[in-house]
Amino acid sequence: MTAATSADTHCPYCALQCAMRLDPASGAAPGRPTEVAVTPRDFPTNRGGLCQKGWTSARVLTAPDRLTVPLVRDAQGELAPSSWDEALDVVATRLREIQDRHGREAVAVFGGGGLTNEKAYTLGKFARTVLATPNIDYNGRFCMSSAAAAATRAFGVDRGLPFPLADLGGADAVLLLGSNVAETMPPAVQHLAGARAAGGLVVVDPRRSATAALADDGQGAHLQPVPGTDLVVLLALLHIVWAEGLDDAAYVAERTSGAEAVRRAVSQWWPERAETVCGVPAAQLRRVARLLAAASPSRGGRGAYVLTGRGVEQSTQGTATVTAAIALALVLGLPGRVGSGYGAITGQGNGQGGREHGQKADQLPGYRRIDDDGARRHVAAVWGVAPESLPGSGRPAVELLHALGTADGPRALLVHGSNLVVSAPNATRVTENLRSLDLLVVSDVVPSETALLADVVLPVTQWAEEEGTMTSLEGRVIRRRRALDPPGEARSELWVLAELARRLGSPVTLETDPAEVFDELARASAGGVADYAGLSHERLDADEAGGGPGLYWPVPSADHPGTPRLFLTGFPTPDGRARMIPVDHVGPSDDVRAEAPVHLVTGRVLQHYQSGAQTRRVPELAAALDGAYVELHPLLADRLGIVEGAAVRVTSRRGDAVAPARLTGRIRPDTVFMPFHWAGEGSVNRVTSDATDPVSGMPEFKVCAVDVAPAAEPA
């Protein structure tokens, strides 16, 4: 194996994309895999900081069970080592047989928010040209779809943060709903210091999370609503702003439309009524509304931000909740002003770029709609195919997973960068559907729970072994660089997809050099909402070499400086105004009742990431937290006869999970919390709801009704 080299790159985990440097590790034992050492780099997002996951990220590169050769399930039902030729021939032959027998739509593709822009783009191109199937979606549907839907219809564009993250530092107030950044992306907390110092950090969360504790220590406010009622909190804040004359009337008149309909809709949500639904005291709601208004530019404040995260978005009313958050920001006159605005905290490393360039069921590269004739003509010309040959919109993620193996659903699934057995809602049903397929092919770096179900497993490269680009939560396009060779026979997905295309007889060219793929992506995105036309690997490298912090899309030409802040001169809507849309609270799809009287909420912990397929293989992180747990209030535990450390069974209509009890006063007495990083009996996604938001297709991960009881056997 070639020795490691030094490289400036970015962390493989969340969308903060902390900058780091990789250098050859000293003192590696002979015969061990080549290792690299991680040191943080100064960068506007992380400012030289890393979290535990970032510091230990290189350990995943040398995981003992790293996939290094293709595996094909043999006649005895076991996954056995294979050559690449054999494995790819098996995949191509069976894909062709399935499509000949059942039609093009019988093959589906499921991608991931951790893929580079180049791989995400190629995966979408492969699905729509080589396979000619509409059925492609990705796990970003579980992450950003509600925020994306709401932002697109309000602003005409979806970029998680339409401003640099560092802008938050100058604000007097930040309202943060449903995001525990202190544990999910710790280096971001430093950007909240200004609001904390001004006493203006407000966190909305049913738990007193690490982030809520930052606001609840005299530096702001922690609102602790009944799970599933965040929308009511926002409707009440809107009511108060208008009722007390705290709105920026001139901004609303000049830069928005639809305000009067929203004003009428929120008139019924006076704070005392809202308190009876959401549980947040009316006096606290008034204090927060006044705090935000005082911080707004129209009242002489240094600025205010409204930010949303998965806690309020992963709901059947997630799009409505974000719509109300945007309306609050607009009524206060925040979006489009330097130092103020609305934004959504993107979770996955390339959750932003992954949805911009073709992994979503209804989108083409450049964030173009697949049902737009002009978009289809443009992208088809870049791809060298006829526009009419491109399939239409496919099924969004949850609907796609429900259809697997059914009479009119896909019979084959290709999975790239996703561990559905752990990460999908109602995971037991998803697992059964995966087992029912005629063909399951998984490309991964480790034998995840989903890979272990596959008929064919393809070993692929990971972050430090490949070149490419990522797009951070701010829309900043940054470079990922290779520091070492992949182990064994692991190959890039770019090569895998090109080889499959060749075996399937496709006339469409799939490039394998990441720089060339990016150049094609730039052409395909030209003129789109997410326009990368002026970018290239060469330009991004030159920018960083010159001390630049990366470039923010849209970048429509090679001489364009990028767009760090959107909306300064208007909104990309037909009339240039932001659209305000009335919404109302209807509650969770699976609300508490006699047989399920407790709310369940889920989330992440400091040491682990997403399905845990990577972080559970890092010894330091596994030692710090080696399994799931059930967090519950001592009052609830006493009523149920549960003691600290005892096994607890959490049961919903869909299934159950068992894990040890953790008693804490930082959660509501009517609520339990479980992290979602584990498989097996502690897998909380066996319990979560797969009901979806009617606009975005986002599943309702974050709240459902459960019964909680001592488990008969220890966890």
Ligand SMILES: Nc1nc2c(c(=O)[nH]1)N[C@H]1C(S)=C(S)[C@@H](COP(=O)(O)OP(=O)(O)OC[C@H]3O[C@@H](n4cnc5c(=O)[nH]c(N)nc54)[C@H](O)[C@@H]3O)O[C@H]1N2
Contents of the next structure:
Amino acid sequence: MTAATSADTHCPYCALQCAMRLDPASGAAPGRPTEVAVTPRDFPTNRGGLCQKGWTSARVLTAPDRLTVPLVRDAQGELAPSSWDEALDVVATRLREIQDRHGREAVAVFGGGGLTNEKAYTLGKFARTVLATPNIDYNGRFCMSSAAAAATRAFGVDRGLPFPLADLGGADAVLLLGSNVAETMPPAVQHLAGARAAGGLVVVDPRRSATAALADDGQGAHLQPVPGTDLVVLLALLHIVWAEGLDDAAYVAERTSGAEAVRRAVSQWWPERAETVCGVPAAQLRRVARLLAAASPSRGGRGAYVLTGRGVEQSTQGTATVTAAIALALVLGLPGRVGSGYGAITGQGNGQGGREHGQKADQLPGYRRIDDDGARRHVAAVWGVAPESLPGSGRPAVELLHALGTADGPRALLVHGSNLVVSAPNATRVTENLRSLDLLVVSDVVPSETALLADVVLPVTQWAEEEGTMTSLEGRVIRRRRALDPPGEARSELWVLAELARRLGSPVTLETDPAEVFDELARASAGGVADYAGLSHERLDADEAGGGPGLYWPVPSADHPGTPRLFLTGFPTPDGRARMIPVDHVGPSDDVRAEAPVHLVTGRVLQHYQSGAQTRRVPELAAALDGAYVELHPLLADRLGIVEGAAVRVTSRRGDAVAPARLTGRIRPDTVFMPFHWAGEGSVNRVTSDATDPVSGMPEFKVCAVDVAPAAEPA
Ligand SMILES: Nc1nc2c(c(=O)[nH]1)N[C@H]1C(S)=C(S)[C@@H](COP(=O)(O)OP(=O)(O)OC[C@H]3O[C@@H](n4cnc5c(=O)[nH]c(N)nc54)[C@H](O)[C@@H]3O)O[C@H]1N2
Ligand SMILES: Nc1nc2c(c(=O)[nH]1)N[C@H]1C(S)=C(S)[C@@H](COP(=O)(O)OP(=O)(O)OC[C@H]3O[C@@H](n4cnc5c(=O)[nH]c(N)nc54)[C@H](O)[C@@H]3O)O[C@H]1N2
Ligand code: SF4
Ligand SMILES: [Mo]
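Could the form predicted together with this ligand be shown next, to go alongside the form predicted on its own?
Up next: the whole complex, starting with the chain shown before.
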């Protein structure tokens, strides 16, 4: 099929999944336009808005170095063009050799939260059946794992926002911990307008980010804690709510369990003591607790929300911090009430669906646990294999990356949708491990830094060249639609995986038509936590064409209307109550000390996405910002003899990065910030810590201890 046709679809990047229309202009080759016009569409999350990345997203389709043919490393060590047959034969032959020699587990798979549901599902099925390896995990481990672990533990289910995003608009207060939506999801800021106008927007961030600036210009508040001490802020807020009798005692008694143990645990975190650890003034903590309580339904307010982002989750105490955030929401009586609640703001385009359909080490489709016998039987029946043939739980991402190439670790890795060389914590170590593999196969749309290390690079289709579904940050399942043909020989991953399966003598059939894959996914998810049984591409299309409300999972049957709001009648835990769990502050694993006296925090900028593989190839975005920088306070700069624009070296136990200084009073004087979107000497993940959260396996991207000094050579 040759297609170059207008299509209603959604942005390729973040989980907001802003709606857009693509209009390919006629181009040189049939089906391959040289220009694709992007126009925003009205949709409840973006309401006709797009950020600069969305507006310019079509540029990646025509990137000059777009991958268009398979590449196989030749005898000279160069990546050379090959046919698909040759490339797939090489991969299949070497995978079989490695598994014959070292066992099934010697092959590992690394997926991504940007893949469609159909691709993520097929990748998980491919790993568990064709490769029969337990070793599959994905970059969502770096992203949503702490929020997911805490929500599952507390509520029995993890759907980032268990309510439509637009519900935020009616609330009097929103507490936003470690999230910079004004740069990471700009069109979402409109949903904070109500809380902002009511003086109830509270942002917790060691930097006065663009989002924090929205909060502190009115009656709201910007809390600027010592990096890595958010848990103390939350424990103090819990303390104050109980101490001042601001809790919703009836809700707590009726709908939660475990409150008494939490109340006892937070008794030691009176605000003056908390202030000595987190640096947030006790008076400010009291004001915020009162503001949240006043907005809560039990006290007649219009509603309140507690929301977390990566700033508090990407920590060795990320799960504990989210657990405390949920406890705060529960004590105030928010979850399960219309117009109030707790939510985690999912990051990647399909970060939500990507964690539901089986590319996570411990999960099968439908958000089922791989160690649950009933789940194994159900999924095995859909796949037509014996339940015993399915492997068990594999290693979480950081552990998996650390094991690569070691004596008992995987010898081969297939990467689908992640640029680990730039985005993994302690990336130098990860890169060395990737180099030590017997076989690295990377499927990508562009020659990412990780693809350039590979033995075989497979060119795959992207976003506007494929059909499929994505599940947005609110659990809404939406359609991705094809507007144009893939360039050259690029093929869908569904086809790539099916071809590899055939060559490897697969025990199962892998479908290649996205609508059919989705139907199978729906059957595999039936009865699971994330139940898509009542959905199909056809139903999603009809719902959208009819101006429907959108379909939020669970959708257990074809006549089920979907579930925009969870928990209205109870929590899917064994006793129907939300669990409160006591947690305590430990502090970052790599904390400041004499040789490393400054906190390094990391994050994002408006114009670039993740490892930058896509946005660095967009001329407008590269022109806006073409490299990393070190943000630091003038007081710190002055003490260190650093001036605006001078090269700064940031050094940790793991390594160093060099980038130009940006002086700003918006950051704490004991802290520096670097964005992570670039490779090379400005790559902050050469410096970040790969210590992980004991519950979720989340690496501590956000906080580590560094020494900061002027760099001798220019940055
Ligand atoms: N422009 C852009 N948008 C994106 C993305 C992108 O790469 N670029 N990626 C998408 C993805 S996958 C994700 S996960 C989301 C992430 O979205 P966010 O969570 O909003 O983004 P980050 O910039 O990683 O982190 C948010 C804030 O955490 C703060 N922070 C750092 N350390 C701490 C701390 O110890 N405590 C607190 N309270 N805050 C801290 C940082 O200063 C930063 O302002 O964005 C999505 N949207
Ligand atoms: N220091 C620091 N590091 C971080 C973070 C941080 O806050 N600080 N955040 C972490 C977080 S939250 C995340 S989500 C990760 C993200 O970091 P990565 O996992 O590296 O994510 P991307 O850069 O989005 O990489 C996606 C790759 O897949 C390619 N691609 C796009 N579409 C497709 C497709 O359909 N199929 C295939 N096979 N490839 C495709 C893109 O070209 C790109 O090379 O980074 C993490 N790293
Ligand atoms: S906010 Fe996210 S989904 Fe919307 S246009 Fe920007 S990158 Fe795309
Ligand atoms: Mo993310």
